[in-house]
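Taking the form predicted alone, here's one chain by itself in structure tokens.
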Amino acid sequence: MAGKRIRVAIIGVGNCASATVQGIYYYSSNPGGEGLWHPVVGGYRVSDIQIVAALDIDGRKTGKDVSEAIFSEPNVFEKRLTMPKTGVIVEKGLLEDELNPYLASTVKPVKQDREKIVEYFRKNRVEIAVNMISSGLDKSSLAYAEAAREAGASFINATPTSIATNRLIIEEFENKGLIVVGDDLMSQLGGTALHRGLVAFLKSRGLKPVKSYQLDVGGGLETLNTMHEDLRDFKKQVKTSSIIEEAEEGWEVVSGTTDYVDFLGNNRVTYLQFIAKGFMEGGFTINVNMRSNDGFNAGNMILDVVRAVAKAMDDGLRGNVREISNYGFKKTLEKKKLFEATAVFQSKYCG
């Protein structure tokens, strides 16, 4: 949309936020640069995205310009370019949950109340708030969604907390004429996307997937956080449920994070094994190993979803816009095959 900027608030200035912010500046300066999946989404270019607000609960990031905070501890996503000052200072965020031992040992928490967040969003005329805080902080994510709604901002939930899949919350956003999408961001080519894609490929070649497993080992705060037993089990359920959407019943699948390795930084190593049956029930076994980076994997998806939500707002849509949720997230209201969801999104927003 020529001349229109998308006013965005970043909630959680972690590794994914670092990749996203650097990506905005990189592709604004290099609009034809390699690696950008969709240069135009909904009529918007990456240069149309403007970060106008940022929140975090780590005292090592608050009070700093976003350009500095994205490289502050405990972030480990690499510095890809020299960032100019943004003029946006990271403010104290919401913390409604008790930190699990892994987060408590890493984060130096500071916080403020929801009313001040609502005022902050209104003051900065935030149109879209992107929630990228650590998984498992469910009360905090819900409070952020409420604050965004009260301030008149649409909400993108990159965490596994049930927000865009909560029908009551969807109705509340609909009543305010706002959009809410999510939940749990799908990496561009993470373990879940690769797992689903390979299942679809096997089926397209006339093979029947019988069993598969996906094991992830990673570094960074998000993986460390996932070591908490309750969260690890929950994430396992979300990933497994997403993958099962690609095949018929009777297929055994296990997917989840298995361990944290500090020196991997923001990288992740994924191990996949597939067992499938073909002609005369002959067996196939496929083993796959992939090394990826969580920040890079999030960047394209977040930039796409932000621009798609802006377009949906322009079109007067409200509530959960399912073609956006289905494309960008693991936990959704509507069950769609990976390639189908991508094709629908591209047809509507990238044509």
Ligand SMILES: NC(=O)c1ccc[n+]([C@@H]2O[C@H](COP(=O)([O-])OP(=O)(O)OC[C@H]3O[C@@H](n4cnc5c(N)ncnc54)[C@H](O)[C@@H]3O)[C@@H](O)[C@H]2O)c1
The other form holds:
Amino acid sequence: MAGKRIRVAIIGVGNCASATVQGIYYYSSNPGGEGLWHPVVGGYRVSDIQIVAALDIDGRKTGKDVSEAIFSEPNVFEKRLTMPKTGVIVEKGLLEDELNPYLASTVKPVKQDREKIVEYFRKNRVEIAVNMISSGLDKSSLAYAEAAREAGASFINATPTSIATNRLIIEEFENKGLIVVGDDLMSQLGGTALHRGLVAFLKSRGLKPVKSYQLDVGGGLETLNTMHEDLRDFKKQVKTSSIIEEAEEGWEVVSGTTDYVDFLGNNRVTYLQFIAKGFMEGGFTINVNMRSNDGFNAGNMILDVVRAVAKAMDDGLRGNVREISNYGFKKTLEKKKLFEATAVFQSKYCG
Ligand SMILES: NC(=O)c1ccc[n+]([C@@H]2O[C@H](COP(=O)([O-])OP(=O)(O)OC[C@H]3O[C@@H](n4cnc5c(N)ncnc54)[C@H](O)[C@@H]3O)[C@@H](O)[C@H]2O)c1
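Switching from the form predicted alone: structure of the form predicted in complex with the ligand?
Below, the chain from earlier opens the complete complex, with every other chain and molecule after it.
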């Protein structure tokens, strides 16, 4: 919508947020710059996105301008540009979970009451809150969704906590005329998208996928956090069921984060193996090794989803907008194939 700016709160000023914020300035000052997947989404350009609020629970980030907080420890996403001051100071977030030992070993927690967060969102007229906090903090993510709803903001859930897949929560957003989308961001070309895409390709060439696996090694706080056994199992489940959406009956698939390697920083190395059968049951084995970066992989997706949600709000949509969730997230209510979900999103928002 020409001239209108999208007022966004970022919740969790980590690596994903750093890529998002730097991306907004990068493409706003360099419209037509390479690497932006969809320059216009729902009629909005990246320069129409305005960060008006930011929250974190790490004392090394709170009290700082967003432009400074995104480069504060323990963030490792690289500095791509010199950021101007945004005028938005990172405020204390809410914390309703106990930090697991991996998070507790690095985060220096400070926190705030839920009511103060609602007030903060209201005061800054937040239209869309983007939840990018560490995964596994389910009570905190749920409390943020509630705070956003109470303050009259739509909610984007990049974490794996069940929010946009919870029918009760969807109904509550719907009743307030708001949107909720998620859960668990789908990287532009992370292990899950590559895995699903290659399976679709094998099938398009008349082969039958029989077995596949995907193992990841990464650095950064979120990978360290995922070393917690329960969270690791949960993430494995989410990734595996996302991949199974491309499935053929009888296909065996395993997918999960394997290990943390500090010096990888925000990079991730993914190992995939596919076994497929073709003519007269003849076998194919394909091994793929991809090095990617979590921050770069999140940027296009977050900027696309924010603009699509703004457009859906303009159009009076409410609740979970399925075509946005199916495009941008791994854990969704509706089961869609990767290429179909992307094509539907592009035809509705990027035409
Ligand atoms: N490509 C991607 O980056 C990608 C893909 C899929 C999912 N995700 C999800 O996005 C989220 C963010 O990923 P990341 O790599 O930026 O993680 P990160 O660890 O770099 O950043 C998380 C930030 O959240 C903050 N935080 C933790 N608890 C908080 C709370 N209660 N309130 C406010 N802030 C809090 C941490 O201090 C940190 O600054 C994770 O849940 C991750 O699973 C990211």
